[in-house]
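In the block that follows, a single chain appears as C-alpha cells, in the form predicted on its own.
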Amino acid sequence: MTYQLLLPQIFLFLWAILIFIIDFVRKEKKHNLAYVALLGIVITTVLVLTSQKGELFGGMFQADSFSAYFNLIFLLTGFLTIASSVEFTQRLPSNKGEYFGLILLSMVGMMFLASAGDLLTLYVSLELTTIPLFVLASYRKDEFKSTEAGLKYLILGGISSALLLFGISLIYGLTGTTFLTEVRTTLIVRFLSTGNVGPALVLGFIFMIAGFGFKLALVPFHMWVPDVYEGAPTPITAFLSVASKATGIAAFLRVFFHAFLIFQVDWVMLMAVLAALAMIIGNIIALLQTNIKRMLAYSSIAQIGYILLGVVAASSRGVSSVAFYTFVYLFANMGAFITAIAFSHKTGSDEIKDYAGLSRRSPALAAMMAVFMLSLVGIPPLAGFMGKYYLFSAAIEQRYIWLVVIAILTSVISLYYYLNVVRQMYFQTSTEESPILMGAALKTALLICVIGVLLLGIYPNIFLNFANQAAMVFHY
C-alpha cells in the first residue's frame, strides 16, 4: 500500500493549514497570501500530473485517469477564482487568509471525491468541499444579500446531503456494503436471481440524483442558484458556477457509471426528462434577467442540461463528452464571470445595462467578453461549438433525438440573452468613458481563459484525448 497517492491531496491540505497559520501569525502586509495560495495550486497540479496510478483502502480512494482528470479541473477553477480575487481581498480588512484557506480546502474535498470508490467516502468528500462554500458564499458580512447567499445555501445543502445520505443508505440496506465494486456486483447477482431491481433500489436512484442534483442545480433542485449567485462574492459565484458543477458531474459518473450502469434503464430516462427541463427552463428564465450574475445563474442550469446528453448516452463517448464539455465550460465561464469582476470593480455595478459602450472604454476587455460569450452559445470555431458538438453526437448515436432537438431549439433561445450582452457592449452609447483597469492577476486569469476557448475550439483532439482516457476507467 503506497500513501504516494495521497500526496497531492495530503499537500494541498497542509497548504491551507499554513495560509491559515501565515493569517494568523501577520499582522500586516497579508496581501500576498492570494500568491502564496497560488503557488499551493501550481504545485498540487504538478504532484497530480506525475503520480502514480493505483487505489488504496480496498477501493475506497481510486487514483486513475478519471480522477486526475477533473483534479486538473478543481485545481484550474481553484487557480483563477484566487488569481480573480486579488483586487476584491484587498478590500478586505481582515481574515484574508481564512478566504484563500476556505477555497483551497474545499478543492481538498473535490480532489478526494473525484477518487471515491466508496459511497461513504464520496459523502464525506462533498461535505468538505461544500462546508467552505457556505461561509465563503456570506464572506461580504456587511451586506444583506451575501448573508442570506450563505444562509439559503446552508439550508438546502443541508436539505440535499439529507437525500443523498437517505440514498446511500437504501444502498447499503440491499447489498450490505458501500464499496462501488462490490456494489455493483452484489446487485448484479440480485438481478439475475430475481429478475427484477425492486422498488427500493429505484427509490435509491431518486433520492441520490436528488441530492447530486443540487451540487448540479438540476431542475428542480436549482431554486438556491440566483439568489446564491448574485449575493456572494462574484469570485465566489465563478467559482461556484465551474468548481461545484465540476465536482457533481465527477459525483454522478463515478456512482452511476460504476455502480448502476447495468441498470441504466431504471435512471437514464429520468436524467433526460431532467436535462430537458434544465435546458427549457434556464434559457427561458434567462432571457428575463438584467443582472449579469442572475443571468449567468441561469445559463449555468441550462449548461447543466447540454452536460447531461453526454451522461444519458451511458456509453463511453457519452463520458468522455461530457468531461470535454466540463473542460469547455470551465473556460468560458469562468472568463465571463471575470469580465463582471474587472467590470463591477471599477463601475460597482452588475447590471446588463451598465455595459453599454464598453467597447470603447475597454476594445480587449469586450472583446473577450464577446468571446465567452459566443462560446457558451456554441458558436465554431470557439470551444463551446466542439463541446455541443461531442455531446449531441452522442446522444445521436444513442438514438436521443429528440432530446437533441431540445438542445438546438434552446441554444436558438440563448443566442438571444448572451448576445444581448454582446450588444450593449458594442452598440450602445454611454456617457461614461473612463476605461477599466485591471491588475496583472485579473489579466492573467483572463487571458488563461482566452486561450483556453480558442485553444479547445481549435485543436480540440489535445484535450479530447484525455477526455477519452478518464472516460476509460469505467466498464460499459
Given for the second form:
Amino acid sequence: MTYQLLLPQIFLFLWAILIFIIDFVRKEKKHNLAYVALLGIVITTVLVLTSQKGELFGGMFQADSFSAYFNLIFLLTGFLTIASSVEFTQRLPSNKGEYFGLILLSMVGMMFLASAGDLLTLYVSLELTTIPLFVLASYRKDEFKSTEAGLKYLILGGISSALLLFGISLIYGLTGTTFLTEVRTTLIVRFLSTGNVGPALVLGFIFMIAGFGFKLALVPFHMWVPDVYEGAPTPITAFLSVASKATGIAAFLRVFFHAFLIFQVDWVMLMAVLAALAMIIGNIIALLQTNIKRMLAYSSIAQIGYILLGVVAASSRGVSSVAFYTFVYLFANMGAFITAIAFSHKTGSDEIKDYAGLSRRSPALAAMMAVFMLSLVGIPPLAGFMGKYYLFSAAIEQRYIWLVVIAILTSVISLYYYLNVVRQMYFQTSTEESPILMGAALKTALLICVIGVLLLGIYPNIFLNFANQAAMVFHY
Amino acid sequence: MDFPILTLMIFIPFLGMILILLLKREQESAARFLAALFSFIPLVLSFILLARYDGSTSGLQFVEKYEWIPSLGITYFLGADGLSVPMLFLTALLCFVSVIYSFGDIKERVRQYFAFLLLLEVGMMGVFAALDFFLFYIFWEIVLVPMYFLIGIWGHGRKEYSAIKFFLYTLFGSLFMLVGILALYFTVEPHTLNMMVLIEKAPELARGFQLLAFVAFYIAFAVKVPIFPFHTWLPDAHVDAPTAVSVILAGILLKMGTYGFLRISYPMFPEGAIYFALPIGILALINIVYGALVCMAQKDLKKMIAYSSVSHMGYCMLGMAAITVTGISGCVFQMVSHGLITGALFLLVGVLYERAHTREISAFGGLWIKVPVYSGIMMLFCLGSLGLPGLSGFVSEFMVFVGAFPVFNVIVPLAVIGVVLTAAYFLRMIQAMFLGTFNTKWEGLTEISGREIFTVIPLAILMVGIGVYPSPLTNMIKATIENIVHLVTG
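The form predicted together with the partner chain, contrasted with the form predicted on its own above:
Shown next: the complete complex, the earlier chain at its head.
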C-alpha cells in the first residue's frame, strides 16, 4: 500500500487526538501528558526514519529525502519544546492536556507541508500549522501580553495567508494548475514560445514572498515578532522561532526551487536585498534589547538573513547549506530559549541584567548558555560556525561577495549583544547565590541542544550528508 | 614518523582543561598542579620537536593528515617547518611560565582561570601547526574566547570594555580572512583548503585576485600584529589583562599575525606582497616611530611596555616588507626575541604591581637600593628591549635593518630614529624608577620571590643565548625563509 508513505503524519495526527481524548475523559489531572506526547514524537521519528520514498495523489504529496530531513527538524523541535513545557504546564490552572495536543497538531501540519507537491496542499498544511499556534501563543489567558501576542499573531497570520493565497491565485491564473511540477513545465513552455513570462508572474512571486516573509519574519514583515515572542509562553516562543521558521523555509524551497528556479533572475535579487535587510536591521535592533526574549526575537530575524544567503545562492550547495543551518539554528536557539525557560521558572525574570552572576549560581547552565550564544555568533568549533561557513561558501561560490561582506560585518555586531549575556553571567556578580534547579525533562532537552551544537560543529558529516541528499530533490 | 607529536602538543592542554573542570570549586591547589603539569608536557614535547627538527630542508616535518569533513574538502592536516617550530616552542615556554606565574596573583575562580589558560594554549598551538585552512581558522578563532574571559574576569581597570574591544576587533579582522579563504577555495581548481597545495598553485592566480585576497588577509593579520591604525585594542587589552595573560598576548598572540603573513599572505599572494611592499613598509615605519613616541608620553609602566610592542612589531613588518632573506629572518628572529623580552617585562611589571599596587613610573625612585635583584633583572630586559648588542633584540633589529636597507633606503634610516627613541624611553624609565634617591614610601617593598625569578630565568637565558650565539635559531629558520623569499620573488 502506497498510503504507507503517509504513516508518520497519520500516526502523529491520531496521537494528538488521543491526547485530547485522554485529557477529556480522565478525572485525576495529576499526571502530565507531556510524556505521552514525547512518546508519540519518538515513535513518529522512528516511522520517518524507516519510511519509504515516493509520491501520492498524483504528486500532491512527496515523501522524499527533503521532507524526511525537515520532518526530523520539526520532530526534534517539537520534542524539545514539549520537554521544556513540563513545568510550564504544571503551573497552568486548566487545559493542561490540550496544550500538547495542539503542539502535535501543528507539527502534523508542518510535516504535511514539507511534503507538499502542490500549492493547495502547501496552503492547507500551512494553515494547519499556524492555527494551533494562535491558540498556543495566547495560552496564558490571565496575562495581558500573552493575549495580545495571540491576537497579533492571528491578525498578521491572517494577512500573510491572504497574501500567499493571492500569489497562488496569480500563479494558478497563469498556468491553470496548482501542481508544482506542472506549474514549472507550463511556465517553461510559455517562456519558450513567447520569450517572456509577463509581469503577472513577477507579481505572483512578490505576493508569495510577502506571504512567506511573514512566516519567516523577514524584514519588513517582522513587526509582529518581538511582541509575539515576548508575550507568548517561552516554550511556544522557542517553537515559533525554530519550527515555524523551518516551516517557512521548507515551504519557500518547495515552491521556488521546485517550480520557479529557472526564473531565478526575477526573484533572487529581491531575496538578496531581503537577506541584507534582515541581517542589518535584526542585528542592530537586537543591540538595544534588555529582555532576553526580545533579544532572541531580533536575533532570530537576523539569523533568517544568514539562512537566506544559501537561498540566494540558488544552487545545490545553497539548499544543502540552508538545510544544514536550520539544524544548527535549531540546537543553538532552542538551547538559548530552554536556558531562558529554566531561568525564569526560578527567578520569574526575562531581563538580561538578572543573569548577573549566573556562572556562580549555576556553572553548568551558564557554560551551556555561553556555548549557545557563541554558536549563534558563529565562533568555531561550534555548530554556528560550521553552518555559517557552509552558507558563506554557497554564497561566495555564486559570487555574492557583497552579501557575504554584509553578513560578516553584521556578525561582528551580533557578537556584542550575544556576548552581553555572557558578560552578565561571567563578569558581573550578584548577591543571589541559590542555583537554578531544573527538572529531568528540561535537563535532557538542554543536554540534547549542547551535544547538538558541539557535534554539528566538530563532526557534522552525518548531518551534511543528509542535507546534501535533501538538496538533491531539486533540479538546478 | 608515527608519533603524533603535534597533535599531542595541541591536545594535551585540552585534556588538562577537562580534568581541571572536573575538579570541585575548592580544589584550587589541585587545579594549579594540573595546569602546571599539562603545560609542562607540551614544553617537554617542544624540546623533542626542536631536537628532532631538521633545519637543512624547507619541507614539512612531523606531518599528520587525516580526512575530517570530506564533503567540504576539510582535512585534519598538521605539520611544522622552520617558521612554526620556533613559535611552537615559544608558545609552550610562555604558557608554562604564565601558569607558574599565575600561582601567585590569581586567587579567585582559580579553576576557571587555569581552564581558560589551557584552552588558550590549545588554540595558539593549533594555529602554528595547522596547515588546512579550515583547521587553521578554527584554532585562530578559538584563541579569542578564552582571551575574552581571561581579560574580562581577572583583569583590572576597564576590563570588560577591553575584553569586548579585543574580541570585536579581532573577529572583524578574521571574518575578512574567512571570506578570503572561501574565495580562494573556489578559485583554485580542484577546490582545496590544503595550504601547501594552495601555495603551489599561487602562480596560477590572477593578479587582480591576488591583490584583493592580499588585502582581505592583510586586515585579519594587521589587526592581530597590530599594525597602525588597527592597533587601538592593544594598549587596552594589554594593560587591563592579568599579568600572565599580558605575557601571552604580547608574547604569542601578536606573532599569530606576523606568522599569518609569512605562512599565508606572502607565499600565496606574491603579487600582492610585491605590490604592497612600500605601503607595508611605510606603515611599519609608522608603527616603529609612532609607537615609540607614544611610549615616551606614558606615565603607566605597563602601558609603556604595551606600546613598545606596537613599536617592536613594526620592526617585524619592516623586515618582512623588504622580502629579502635577511629581512624576513630578522622578522622571525624579532618574533622570538620580542616574545621572550616583552613576555619577561610584563611578568616583571606584574611582580612590582602585586607589591606596590601602582604602576605609575614617577611614583617610584631609587628602587635599586631596596630591591637590587628585581631591579637588575628588570634592567637586563629593558636593555634587551632597547636593542643592546649581545642581547637578542639587537640581533633581530640589526638583521631587519640590514635586510631592509637595500629595498627601503629612505624608510630604514628613518626607522633608526625609532631605536633612539626606544633607548630614550627605556633609559628615562630606568632612571626614574631604579636610580636616583630612594623614595622612602617603598620602605616595605619586598624582593622578587624565588618562584617569580624561576619564571623569568629561562627567558633571560634564551635572550642572552640567542643574542650572543644566534646561529642555532637562524639555521633553523633559514631554509624555510629562503623558500618563502623564493616563492614571492620567483
